[in-house]
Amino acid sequence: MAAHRCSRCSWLLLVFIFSFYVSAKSEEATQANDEHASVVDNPQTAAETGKQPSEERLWEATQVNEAVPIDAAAHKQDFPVPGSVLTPTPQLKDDFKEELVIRPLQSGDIYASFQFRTVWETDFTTGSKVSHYRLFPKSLGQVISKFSVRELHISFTQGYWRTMQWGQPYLPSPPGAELWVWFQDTVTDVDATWKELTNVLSGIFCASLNFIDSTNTVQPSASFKPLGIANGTDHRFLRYATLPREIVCTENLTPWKKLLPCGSKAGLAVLLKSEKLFHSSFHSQAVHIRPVCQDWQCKSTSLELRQTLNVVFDLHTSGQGKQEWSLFKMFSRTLTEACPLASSSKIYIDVTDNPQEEQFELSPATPLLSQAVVLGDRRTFSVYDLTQQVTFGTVRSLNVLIRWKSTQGDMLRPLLHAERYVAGYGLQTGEIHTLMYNNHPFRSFPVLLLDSVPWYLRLYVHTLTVTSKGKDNKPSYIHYQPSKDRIRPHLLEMLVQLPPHSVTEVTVQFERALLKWTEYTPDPNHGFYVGSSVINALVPSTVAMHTNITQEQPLFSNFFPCKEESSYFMRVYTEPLLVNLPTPDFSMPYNVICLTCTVVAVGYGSLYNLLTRSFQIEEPNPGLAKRIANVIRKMRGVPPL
Amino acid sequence: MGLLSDPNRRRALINLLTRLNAPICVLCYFAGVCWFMGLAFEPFTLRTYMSENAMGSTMVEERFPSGERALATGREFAAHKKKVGGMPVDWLVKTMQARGLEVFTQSFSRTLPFPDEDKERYIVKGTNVYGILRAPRAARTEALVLSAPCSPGDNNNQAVGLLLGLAHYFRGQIFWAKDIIFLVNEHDLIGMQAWLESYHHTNTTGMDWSPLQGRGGSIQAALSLELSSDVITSLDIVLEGLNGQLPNLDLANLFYAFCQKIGVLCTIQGRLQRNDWDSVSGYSHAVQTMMLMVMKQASGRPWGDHGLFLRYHIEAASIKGINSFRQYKTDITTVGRLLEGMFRKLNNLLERLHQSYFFYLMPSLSHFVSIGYYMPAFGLLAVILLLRALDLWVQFVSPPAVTADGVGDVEQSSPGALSVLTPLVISHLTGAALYILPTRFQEIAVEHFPVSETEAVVLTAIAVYTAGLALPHNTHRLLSGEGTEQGWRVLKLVAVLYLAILLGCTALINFSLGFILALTLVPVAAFVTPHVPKTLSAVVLVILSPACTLLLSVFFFQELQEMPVSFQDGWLMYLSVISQGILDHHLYGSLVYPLIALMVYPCWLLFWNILFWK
């Protein structure tokens, strides 16, 4: 080891490599000293990192593909990784990835998206035992393989993503917690599995998930396809469940960052202090496991883990009125080393607003720039390639300052977003709104609205209207589950067109049930939860959208919108709804108009005696020879006396 | 019960019921005022404490430090207003924005059904101003309202300039956890009815609103200001909403400690709290402030911009700043840190107000009379009519010994049914007519008549209401003949029960109602019979109708107010006040005209028709 830090003086870049390889070789005890040689001697990857600092500007050779997590075949765009080569078997090989995107947005607040892919040469499918893990978090690994899961998708988030003045979120989720799991179609009994899956997820994350039973999970027909390779859709094993009134804090953030390979200890995962995190205006976090395409003819899949975590931070409420944001600043900690197990970690910058830093300075400067459609926008990112020592600079730290220089400039109107209220007074009726906005000049595109709305919300299908510019616009598939008390909550599916630049309004009115007394919360003053609708919409693209092109662009390259860049896809999640029901008042004067009804109803059926029944005195009781005479009288036949 | 069902002593006991009715009446009667009179003496009232525990026991700093500043942007918003000659919607706009809200406008329009002198307004086109700070990590559920009135000439800038202020020092803690709405309101209360009208998405009177842009989810809680000088000596805070209903008292509650805390003179019917409650001065001054209570939740109508919020079950309150002649001055930084800390309190709920009481008197801030402690009063009127219904019911079906035989019997209840539903579906008929015609026939009247519109319509109804005490009391005689004994009698035990059921469902609903009408109608429907001397029945009668109980009642509250008018003024006052009730049913739906017309006016008209039944 020694001798490697003396060469360090000489073959800076070089070495680092090799050290970090050397790092990432001490958990792999088993490995031979010789095998160093194969990474230093290779010298295209030498000559590349030499290069890059002497160029001004230089564009990054890959495709950011960090935000679309929806492409179904997410290729892998691995380089030769060092630590590949050191993996015991080649079967099983795995790979780390981390990343942080910053981007400013125009309201002065920053949101900060944090992506670590583990991605594993595995398949839980076969039915052979996998009992070794290397950098697969293994509590998940079993959860996987003893629960048949095929895809999983769990978010936490606290707080309301603002789409009006935020744009749109890199993975949309909705406040509160959501999980959503495909099973294998080697399951039999899905209801049971997800019952005990829940169970043991909610002990993983240390949440509530404990709570998601039968009356709040769906099986959605046409939203929630699998996002990984998968054959067939069958839509039974899909379950679908929201809590919106899950907390998220830092009981939930511990477990999840015990999952990463590097834990909280090196790499970009140092900078999740909870004390910044949650002195934030919104704070999500997920994970996401599916199955993805090995190589190009997709013979085998891998198991692809995305943990991601996408936090906002508040300009105002940040103290001190300077409009400035470092990574200090937003997470107390500045970065000093990448994690050694990651064979790629870098920050990008959003700077595509800022190409001539008229908005914003960034320093430490960044010569690597690099472009990606994201959100059907091609935006630029300046990167920070952590890996590499020269991105610590002199200091031995990297803490990358944004300081704004104006706040004027107006952002691109979100094409999609929606919000959702309760209309009406009163406990016995109200009506749902859920208000859907195209803000696209002159496109239309359909929307599949998901509605899950719990069975004390007693839904009038009768009175559901669709209106959008004052007309009745007729959904072209509606699935409508009813609920059954105590049971199952409703779900409704719609497919809509939103025509150009208007807003689609569905109404629903419903009736407010009376629950058991012993089915209130302890808080049932403070209402009841509706989760948050889901619209997923294939929305055109705002590339296609740009019809003068000043960017300096080939004529040729821009006649036809390509294919890819046209249309993308988007979830909208609506705010979730807060319910009064009618509640009796729990207390003592509750007690006491109990008890005063029923002494009313006691007293009632003496008065109603008292007012239906005549009164007469009663002849005192004849004697006993009397009565005798009469009994003998009655067997004569002749009247009594 | 066993007493009942026992012929012999159920008799005993109706005769007594019977033979000692007329003293047992006057006993209750009297008993049900002094019970009344007696809640406002201090012994007898329970002390105010906060029963919400989320409120209660956690301590809140106040801190806001920028009173001079929010005076300042008062003053530059007054500058606005006056600039544009109304709300200065675009200044509003920008200054919130800059304060880091979002904020949205709305624009409503109403047409008055005819134009309200007092205020002087006919056509009202306004924009509501309203900006929404976001509480960090809340999903938009919950939420709680500040407004301020943006009434026009000199007042409530300093109150819009307090709103600013507060939004701005808000913004920068992070410990919300509802979103809080800054309400800038155009017109006063029709601003405040769009607004709200347009956030639950109901229109109940017919008004014109543009829809909101953003909402907050399920409101918590409200308060609106009013404030209208720099320095201010006390701080009032008004209760009475729309059909007298009342927000939660926990609200006051707050408010007073509040006050205690930060030291500010706080007043409940702009009269301040005294401790003499033992010396007959003081305990006049407990009565008359209760008595102010009981006036204004009587009228029904929102006595403040919150009034509205109280019919979406959203407890709110108005606060007003006093600027009398006292040594005691209080500046414009602790009123915003009495806010502060009442929105940091509101902030920590964990569920709607609800653990303390909705009905509820009060005759100072720290002291207040339960629903438990003033029904009994009311009761005690309501019986008299129970006893008098029992006291006709007896003698049917028991009828002297001089009677004739049954069948004499059966031939006069036949035409008393009859001679009952006449009566009563012509008053209601007249009643109907007192409801519709002011406001159907204005153009007409102003046609023919030289008056405004607002004296076509006041005038028309208390023509209506005078021909009503002409037209019904002959109507038996035209189907039936001469009047009969029995029939006054079967009318009476009708109207007797139906006045009772009527003052038992206003009492439920409005107790201060209930117990004025009860007041005034009990004597009434209590000694009516065509037995009694005409001339002196009939002056006592229509003095004792509704509408000379209202006369009565403008000169009382002005008496209580400690404004003394004389007959002229009280008589204009009293027209305004009619023509104000037809409004606030159009405007705001106040249920109290409608009750009045359709329900109280044709029963009294009952009993005047028993007068004259002969």
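Throughout, rigid core stands for the largest set of C-alpha atoms superposing within 1.5 Å between the two forms. Numbering follows the first chain given and starts at 1. Computed from a predicted model, the values in this text were never measured in an experiment. First, how it differs from the form predicted alone.
Relative to the superposed rigid core, Leu578 undergoes a CA displacement smaller than 2 Å between these two forms.
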Second form
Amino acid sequence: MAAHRCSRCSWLLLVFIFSFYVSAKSEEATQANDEHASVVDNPQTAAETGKQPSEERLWEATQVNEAVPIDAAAHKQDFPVPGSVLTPTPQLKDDFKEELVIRPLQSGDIYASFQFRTVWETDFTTGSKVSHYRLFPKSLGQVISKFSVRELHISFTQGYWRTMQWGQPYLPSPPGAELWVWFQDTVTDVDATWKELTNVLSGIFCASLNFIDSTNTVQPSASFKPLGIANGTDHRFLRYATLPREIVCTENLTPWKKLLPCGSKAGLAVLLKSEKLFHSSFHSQAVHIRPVCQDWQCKSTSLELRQTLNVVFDLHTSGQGKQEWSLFKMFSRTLTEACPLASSSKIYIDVTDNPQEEQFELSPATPLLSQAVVLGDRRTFSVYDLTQQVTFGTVRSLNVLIRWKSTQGDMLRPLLHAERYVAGYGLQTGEIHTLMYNNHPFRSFPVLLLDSVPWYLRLYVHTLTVTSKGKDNKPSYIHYQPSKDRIRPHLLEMLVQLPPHSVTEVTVQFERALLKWTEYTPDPNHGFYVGSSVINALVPSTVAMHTNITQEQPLFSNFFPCKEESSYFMRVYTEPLLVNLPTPDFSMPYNVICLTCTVVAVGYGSLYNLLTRSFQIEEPNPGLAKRIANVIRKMRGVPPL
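Same protein, the form predicted alone this time rather than the form predicted together with its partner chain?
Keep in mind that what follows is only the chain, not its partners or any molecules around it.
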């Protein structure tokens, strides 16, 4: 019986092993058929797969094939099925360039300007959604698409640009924060979109842009024309606002650097060290987005993102004992490579005033020279191409050194600059003075002045005067929008002709308003800031300007479009104003509160204590002799005393 059971178990085991072997063979046959079908379907891919080395794969676009049944694979070789293969997504054409311009100043200071430009061949105005971002930052692309933005210009500046000492900057900006946006004509409620956009940008750049509201926003009628291509200039879709008290710090620089394709890991962005940038006389970072033409016929458009950073290093505040500059002394770092995603990476050193190395010596020397028309003047630059390995030498590091030999030289006086200040005494009335200087010896040119004054400075427009060389200078265009208390500010725009070699003064009187006690800042005695005036002008040029914006030029010389060869566009900002308002004595409420609390605590506390306390009569304790006598009387059975 036991033998019969063992033989039965052995037979069952053999049957199980045989069935398992048959199922494994069938799976191998099915897998072989699948491989054969895939090879027949795409033999080139199969061959490449067999030759693919065992290394890390690159992130590239690949074709996606549909799954095909096994029985239909044999017929695909002769009769391809239409639509069975998905067409690959077309690669989005984008380009990235980076530049650094270094201009030695006659005062011994040095001016460095970073330019990062990303051009993307796409169009958000058609309403098509874009889901693939390569070089263009996705955060800004989503903002442009959601809020129907045509142009966006934002800047954060710490310090004031000293025009008479440093000349004109490549890209001007006022102290504090500045934001102006052109919306598309499809936006129905511009004010609501503007408010939501400022809140979003406040989160992206870690700034106080959420404080922009109707009280500091204006709608210019003639200033701030689109810098890119535009089908129309309906100023109903333009908004402009400033925050002159905005403080620029590391928390604003970090998100700005994250918008770059290489971040701060490679290329020129490795020099952007916050400890050095903010230890300077002037620092400004900006983001500009606008549509541009791809060719001179402008048959197709692209979206341009330009990130700029301007900084001026002071010789005295840097603590250097001798007049020499280098990349390491300015930024505490050197360059080792260009950004791998950049098609062009160059450093320009302005050597126009140093043809024979009489003022400063540049090392390492470079044989590359370039000329460009910048701000109406032809300048010469020494060029370092970071995409060439020979630039870094054998040490694989580039540290450009500028060693001064002589500080004597002619200071380049700008043709146009402006100043502004507050005059008057007391805290009731005052007067705003704006001075515009035309230093051209024989040419006059018009300027467009824009003033945005807060509502708590009530302007007396009938006191507006414009004088040049002691005579009245009547503006050819004036646009004034009065303010409304706690709703909107004043807006004043004027087109004034500046005579040659003259000073034009614009004055207007105002009255200070009395604010509510909840509208004062935590430090009301510090004063209230008034944003800078904006002056736009077409200044006569000494050389012929380039009118072809698609021509290959350095980035720092082709930001503002030029339509005439005889003049160039210039924008100048004045100083912000600090105005004192009638301020109540905020210490009196503090004293009243303290005195009131003391009286209440003493008076009401005593009364409440008397009303709620319970009184009990407490018998005095007997003396020692009486207690002894009571003990003796208790022992004798006599009642105590």
